[in-house]
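Encoded as structure tokens, the following chain is the form predicted alone, with no partner shown.
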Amino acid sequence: MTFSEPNHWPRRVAMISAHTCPLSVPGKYKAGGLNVYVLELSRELSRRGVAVDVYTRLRDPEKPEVVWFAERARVIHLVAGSPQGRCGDTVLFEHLPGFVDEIAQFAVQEDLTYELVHGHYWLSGWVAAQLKGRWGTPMVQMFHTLGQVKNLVAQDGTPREPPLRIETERWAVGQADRLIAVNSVESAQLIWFYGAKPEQLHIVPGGVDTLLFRPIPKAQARRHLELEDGARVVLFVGRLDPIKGIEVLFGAFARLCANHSSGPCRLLVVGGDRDRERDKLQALRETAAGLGVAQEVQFIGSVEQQHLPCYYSAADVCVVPSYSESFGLVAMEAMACGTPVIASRVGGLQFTVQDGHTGFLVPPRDLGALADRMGCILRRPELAARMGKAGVERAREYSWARVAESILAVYGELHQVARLPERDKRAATF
């Protein structure tokens, strides 16, 4: 029985992105490849007939209640606490269950029915099981990241995530119907740490847009973005959170600039909220500086999408120190781009990243592994070039396109028992 025709479809998704709305950008405070994972599913899902509303948290409040951003496909900012200033995870999760009532008022009002329900993280876990009880519908999670994992791989003096986090993980994993992990690791880790039952899980891969991430001549994306001739460039792509491994970037940074054999270098470092991580940018500074090369470092701060290309393409290498990463999407929009990548062999870069062909995967917090492999990139132009045409090969092959087919099989497998009898629910098999 196969479930990827329209037929078995549901007609309409509450997409639940409670902590951060897929329209900021990434890069910013707590928005990152989970804000553009939602986005571009949910346009892909518009395309293909689905209805959906992506609930999250008004966070500004000029912002409208509503915005579509696909024929089908809109975000409704609902109150959870104050949408003024930070709302960190253990405090938002407190306003929750106000925030539940006020999606199932908006429904209500509406008149809106919705056949399934699909929550991102961990808050959103807790919000979709709430209305799963409420409106009777399945359940499909994505964590995107774990709470057992984070604290498994930090670094002494870098806060853990809560017990707070873990339970609910916990909770909302025997809650679902079903979970989607990125890679077998990702499906794993749901196992061991959590209690995932196999049946549970469905292993789809994340996506990128190819159509906006391609590769621009090097030559051009410096001009636009007025870097000067003749220095090699390294950049970062990211959110500045500890687990992203940027100060091992910046050791190693200053061990390649050390060496001087791979020329003069500049780090730029794309990422950060300027009004709220005015703290953060102030210590990586203090780093840079630290190690002797503050003048070769430049903060961009955060991106809109449709720029980050020419900051790919006008790269030598893309470097992902991440300690933890589900996916790597910043790693597979850099191979789109045609940049070899570097990258720490863990979690779903392993997958993401093809060592020695679409570039180098180097043990995590390894300073000289890293700083070696950089400076064989930046040394050896033919075989940057080489690896920079292997990615573009390679990112074809995770089309956003696909992920939605994928997530369908899933959501119809679901909606086709949610319309059983009840004597047969208990009956299905698949």
Second form
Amino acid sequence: MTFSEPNHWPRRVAMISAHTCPLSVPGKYKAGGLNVYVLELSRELSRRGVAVDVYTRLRDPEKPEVVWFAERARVIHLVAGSPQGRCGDTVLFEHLPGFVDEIAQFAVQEDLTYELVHGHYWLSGWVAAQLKGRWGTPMVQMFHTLGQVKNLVAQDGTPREPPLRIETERWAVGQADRLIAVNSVESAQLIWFYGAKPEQLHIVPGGVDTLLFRPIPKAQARRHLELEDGARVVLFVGRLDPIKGIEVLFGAFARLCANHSSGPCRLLVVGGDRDRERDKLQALRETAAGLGVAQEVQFIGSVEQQHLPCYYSAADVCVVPSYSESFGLVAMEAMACGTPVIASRVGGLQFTVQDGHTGFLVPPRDLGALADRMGCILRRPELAARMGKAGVERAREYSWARVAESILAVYGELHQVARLPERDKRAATF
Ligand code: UDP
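Now show me the form predicted in complex with uridine-5'-diphosphate (UDP); what you just gave was the form predicted alone.
Now the full complex is given, and it begins with the chain already shown.
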């Protein structure tokens, strides 16, 4: 089947991203890889002739209800709780029944028929399952992160994911016709922790835009960022969430600086909302000061994706010290820009980064191993160059076009199911 055919399936998909808008700038508060994923997937589906309506919670009453971002893809902002600013997951959950009503009403007003509903994250899993029930459409679900897994790696002082999340995830797994995991680890976690059936699962790794994320000559990138004092550059990019392990990086970076053998170094921290995450940034500044590296650590705040290639290219090494990560878009983007990556040996990072080839994998929370590996890359430019080159080659295999084709193949499996009478659908799905 080619997608120029007028009868391709599905023609219209309801993409649900209740808690965060794909048009939000990633790196701030909760916006990150999920936002990038929904945006890129929807764009690629649109290119293939599929109309995509991304439903998300209205956060800014000044914003238009509908925003088009591709020829056939748009975001629809609908009310779910107070439309003013932030809303925690548990509070938002209470407003989801109203959000489902809003979506159903919007579809009636616009005379829209969806052939498939695709949920992202646990909150949208609940919404997608409700819409499946109302519309009788098949449901595809992707969690991006799992509450059980987050709780497993949480240490003292880190807030635990509530039982509501875990129960809802388990319920949504049971409702979904297909589940997308980004690698075999996530697939196994869905089976082990949530009782997913192997027949429900498909593995589709994430993507990277290699037209945007490509190497810029280091000297040029550094000139642009005014980093020309000769110091070696270590880079962190991501949300300021404790699970990202940024404090471990600070500790390792302080060791690296104390060791002196790598020469003067600076650590750039990209991410965080300078206005609304002031407290987190202040706490991190204090941590850096306590470790004696206040001068060397520079907080940039969040940076729009179009400017990120300059940061990745200016860096000697990009560090992803997360305690848990389902895929690790940052690692792939850095590789696409020709920068070696040191990442924790957890979740999807183990598949994204090839240990010893495109960078190094280190045990999570291991300051010593991280400092050693950083020193190794900073002291050996020829190794860094080789790893950078290998990263660029590796990233070429991970286009968003390939992600969209794989997801369309999953959707395609549900075409037959969608055509069956209601009573036969469940039996035919598994
Ligand atoms: N990102 C960004 N600007 C920032 C920080 C992050 O655009 O200031 C983007 C980054 O390019 C990546 C995403 O946010 O695409 C983070 O995805 P990742 O999978 O690494 O982490 P997640 O947010 O999903 O935990």
